[in-house]
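Only one chain comes next, encoded as structure tokens, the form predicted alone.
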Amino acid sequence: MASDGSHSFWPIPADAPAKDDLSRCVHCGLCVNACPTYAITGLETESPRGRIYLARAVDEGHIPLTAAVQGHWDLCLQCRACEAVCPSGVPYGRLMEHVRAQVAAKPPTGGKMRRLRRFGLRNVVARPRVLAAAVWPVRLWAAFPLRGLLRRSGLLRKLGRLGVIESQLPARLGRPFRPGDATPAANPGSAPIVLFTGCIMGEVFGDVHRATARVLTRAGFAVEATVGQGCCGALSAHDGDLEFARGLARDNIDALERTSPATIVNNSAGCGTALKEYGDLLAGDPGYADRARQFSARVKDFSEVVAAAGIPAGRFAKRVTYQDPCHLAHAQRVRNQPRALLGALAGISVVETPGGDMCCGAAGLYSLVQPAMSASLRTRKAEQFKKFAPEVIVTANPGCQMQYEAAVCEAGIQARVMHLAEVLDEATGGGRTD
């Protein structure tokens, strides 16, 4: 929620962090041990409490918005693990989006890179045809016959950041999934479900959408992928481009309102959180505030819907570890349903790794803009994978899936990285998707 416009120390007073949000932090410190960047650095300024203290200092005019202050905010993953343990209910994710909007408006440092990032999010990620063209060469590379040989040779690891990006690519990119794609036939009278297809998810992880549709159909739903929907706006909001994110939110509301009262199912943790929080994002828009709240009330994570409805008995005789996507566990507070669905499969062995609910370091664009911290967090995961040797690593967010592909390479183990929907689909008769 934006401030009332009375903040004179912020570049965009109308979108400044609200005083009520800032004042809710009582500096108890319970958030500190939950914070990934604090776990790596041990620095108070790299904890939620420290970052909020800096925001209050800027808000009250005690310090200017400097490059050092920006650096501490930029290092935040926005994983929102702090929210899950905060006794005061500090809306930290909302705070960070609004402080980043201030940085984006007048960046003390790194303005050129930020403008380039904004251009990419606005003109590539949010434009389906442009995104499809951009992904096309990546799709060709993923299927390149000599890719595995080049990986084993170690040459790709010498490419620095580009090599890390390459290691995040799955062994195969499935066909893109477009809004309006045919979905499995359902029984007459099946409850209607709208599948949110998004941007990256539909373009790179089309197989996950198809698996999601098949599982939902087996659970008794009629699945529709509505034409007109698009990027949820999460990446832009996290980067401080709130006005553009609001425009994307309005577009999705317009596109999906006609499907009311059908449940909107999402299978990407980050997108699902953004959709569920459209009410906050558009709270200041008189034409959309009520509509946004009604829209958000219809959004459910895939695991919430399937756990409540039930699916046919399945079998998955593998040693599996489930890694919580941050926005699913900490923002949406969905932890038990994915584990219950996995635990119900015959033959499965589910292993809980220490830190399974700590951020992997993907965090949207974070692995690109903060490669050192992202690598440190990825290494923590790789060490756990090497120690516990799962055959399958399961999660429910595209960025996490890509980060775990890199972690598997780093650990030097043989393991499949799968979305929860792919596991359930394979276990209940969908066949192996890779």
Contents of the next structure:
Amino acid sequence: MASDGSHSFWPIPADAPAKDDLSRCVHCGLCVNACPTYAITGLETESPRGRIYLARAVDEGHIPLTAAVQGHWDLCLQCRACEAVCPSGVPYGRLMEHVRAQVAAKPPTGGKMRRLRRFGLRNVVARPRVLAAAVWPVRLWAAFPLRGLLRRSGLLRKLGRLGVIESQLPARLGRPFRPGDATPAANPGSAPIVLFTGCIMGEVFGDVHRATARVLTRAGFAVEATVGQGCCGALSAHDGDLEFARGLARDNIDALERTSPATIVNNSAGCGTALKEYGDLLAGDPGYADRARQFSARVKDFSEVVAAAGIPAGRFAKRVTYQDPCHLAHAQRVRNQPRALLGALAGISVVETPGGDMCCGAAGLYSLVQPAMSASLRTRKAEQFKKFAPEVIVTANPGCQMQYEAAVCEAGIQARVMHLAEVLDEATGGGRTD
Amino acid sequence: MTTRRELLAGLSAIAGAANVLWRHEDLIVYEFDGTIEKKLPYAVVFPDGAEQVAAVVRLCNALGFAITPRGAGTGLSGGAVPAQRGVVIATARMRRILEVDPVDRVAVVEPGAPNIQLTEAAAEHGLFYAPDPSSQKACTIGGNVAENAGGPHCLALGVTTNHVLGIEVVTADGEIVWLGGRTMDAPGYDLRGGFIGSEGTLGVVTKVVVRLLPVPESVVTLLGIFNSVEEASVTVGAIISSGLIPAAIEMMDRVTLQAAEAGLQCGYPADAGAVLLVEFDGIPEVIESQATAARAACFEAGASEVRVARDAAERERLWKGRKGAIGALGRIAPNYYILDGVVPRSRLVTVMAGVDEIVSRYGLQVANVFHAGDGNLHPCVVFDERVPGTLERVLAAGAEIMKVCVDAGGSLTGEHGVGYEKNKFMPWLYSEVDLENMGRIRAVFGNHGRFNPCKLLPAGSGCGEMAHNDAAMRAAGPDAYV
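Got the form predicted alone; any chance of the form predicted in complex with its partner chain too?
Entire complex below, previous chain first.
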């Protein structure tokens, strides 16, 4: 066995899933129904318990890492719903990242797609200028006058993966918001706070950043989008590119350390989780381990910050439903604050839909990598939206927002998809700088 | 014997190739349930209803393969472990709630529906399904029927058999029959009662008609905090003998409390020796006076504190810890061996002391979490199977604990089932004639030894190797596997 370090069945022993993490699972099965892919398939192989068991079997040399095993791990959304319900505290998210690192090192199947994905994550997503250039034609397309017509014709759905992206695009992409961009003037005596801008979030959802900055300003903060920060590395880590994710983490720590002790605020649940776990990611790096832990301790979600600080009374006379982003609810365990903030608005009616905290199937790049499973999960949401007919669907993560755009289309209802920050902004004065 | 290839072709013809698993890597996750035993099946099949189940059963019988039914695989007696390999029939594709009738107060569900989904569907009508095993978020109604599952709230309301009116089953020889019906007290022999709790040895459940109860008007939940298990045990006796009938009385000892609190943050005092979770439900005025009496009983036995859940959220938090307690033991060690003895309430104190003595003699650690009101103990021995020789010690200690329970006038199982470990202890409870009669019931349903073999009754040949060989193989290391 590999426990003595003398032998490992994994391609990169240095990033092997930890024995202690694996052996924590006592296969009690309490997680299986929390798992979206188990809910759809009913298969133990597509359950958290099954995936952990497979990892343990590979780790102990009972089975080789075959294409079938890889398939079961690849179908995992990494939503971490299982982690939130696990009584044993199996750190499933961490386990799966390490398992993915092994697959990425020596994929039994689909190596070409994987290399392409890694190339894209390293050279497009993580490079602000390249990403901006790549998003530019998308921005043009989103505003194309005939887009609606083409969409209704059904032609776009025949475009495969491109069609998936198209269906998720909002009607209008706002101006980008990048590090160093202007933020509202703060009231005297405001506490400084750092807005984490991320990669796709800043390019595609610049309006959400501006709304976030306005709400934070009203909550009594002096917002700064510090220059030098970049991609958080979550997508790379989920893909098993831990080395690259560590590099991005070090860059962000270097860039934002001088703003300490200001809170680092996030409006993207996926980034927030990654930043909160830098301490874990860099635990083995002697030069950064302590700094990473201190960094992570400063990170908060937008809703945590605003709920604690308070904002002026607002009004939002709409029927809304809040859909938990997985990484906010399951990884960061932030569930109450967004609901409390919405519930406090005058005139609002908040409906809870069954499965509101189950993954929508966006899951980072998942909708592109596993389009069929992603679509099944989106359809579950669309069915609930049809049944409950909300006027506004509120969430707090860019991927989810895009998936709900597609779900609204699928449900055939008229509903706006908004980020929590946009709702709070509209409710408390909107774009005016007051 | 037929080749595995023929078997797979036959299964695929019945259920469709997409609904048959056969690769080693896919089968390996079906080799276990919530227990420590494992055995790899040759195939797993997912039929979509009674007709397909019947066809699979007839096929396996004709080809001579053993059959093991499986729900969610959360069982705690190895009921879903395919002891003689063969075919696992999984109910995962039969998981619809077919009907909830608020007037007749019944629901009709497929066997693969999780217990929690039935409860949620019933809640829309102000009703609930009483048996609430700790694994209710995952475990299936079919599995509940097979094991006659219980749960904390079975103290006042009874176990699965008290809430199932009728079942459609595919018998071990492949016939589709209905046992019981939509109303209580079907005339004739109670075959429904005989089937419930048969641990998947008589057939596969394909539809279940359950009784639903109205949600109680109000609930009060107390958490009594004690210095020792003994004080808590005395309290249980005092509450019951004073004539109170709580909806539930649950006990957790120090080891369990610490694991549950670490894993689930439910507000348990981590330094307590034991806690009792006591719940009353019914009319507000009545349960208030009952709760006051129970509180007094706690203090009289030496409780240091008694908390009352202020609202539904707090009550849910207290129960969350109890229901996740077993899984939380993974924080202490990677394996657990959970026992399910029943003892008369009057013997709780002495039996608990006996359990302590046994595990310390074997150099093991035990966590206790159980349905104290029913005298249904769950000593849970925590260990690491990778340490050579540990598993054998655990099994030996488990056997001694079961003996203590039986000697105290108790039983081998309260709700988890007899399964494959405790079947050899059945002669402690039953005479040879008793056991022979039970064996004849199997024959009535067409089980001639290949339907969920090696479970419930003392096993015949071909079963002995299950525990021993596998333990030896594990001890020999990974290279000896497969």
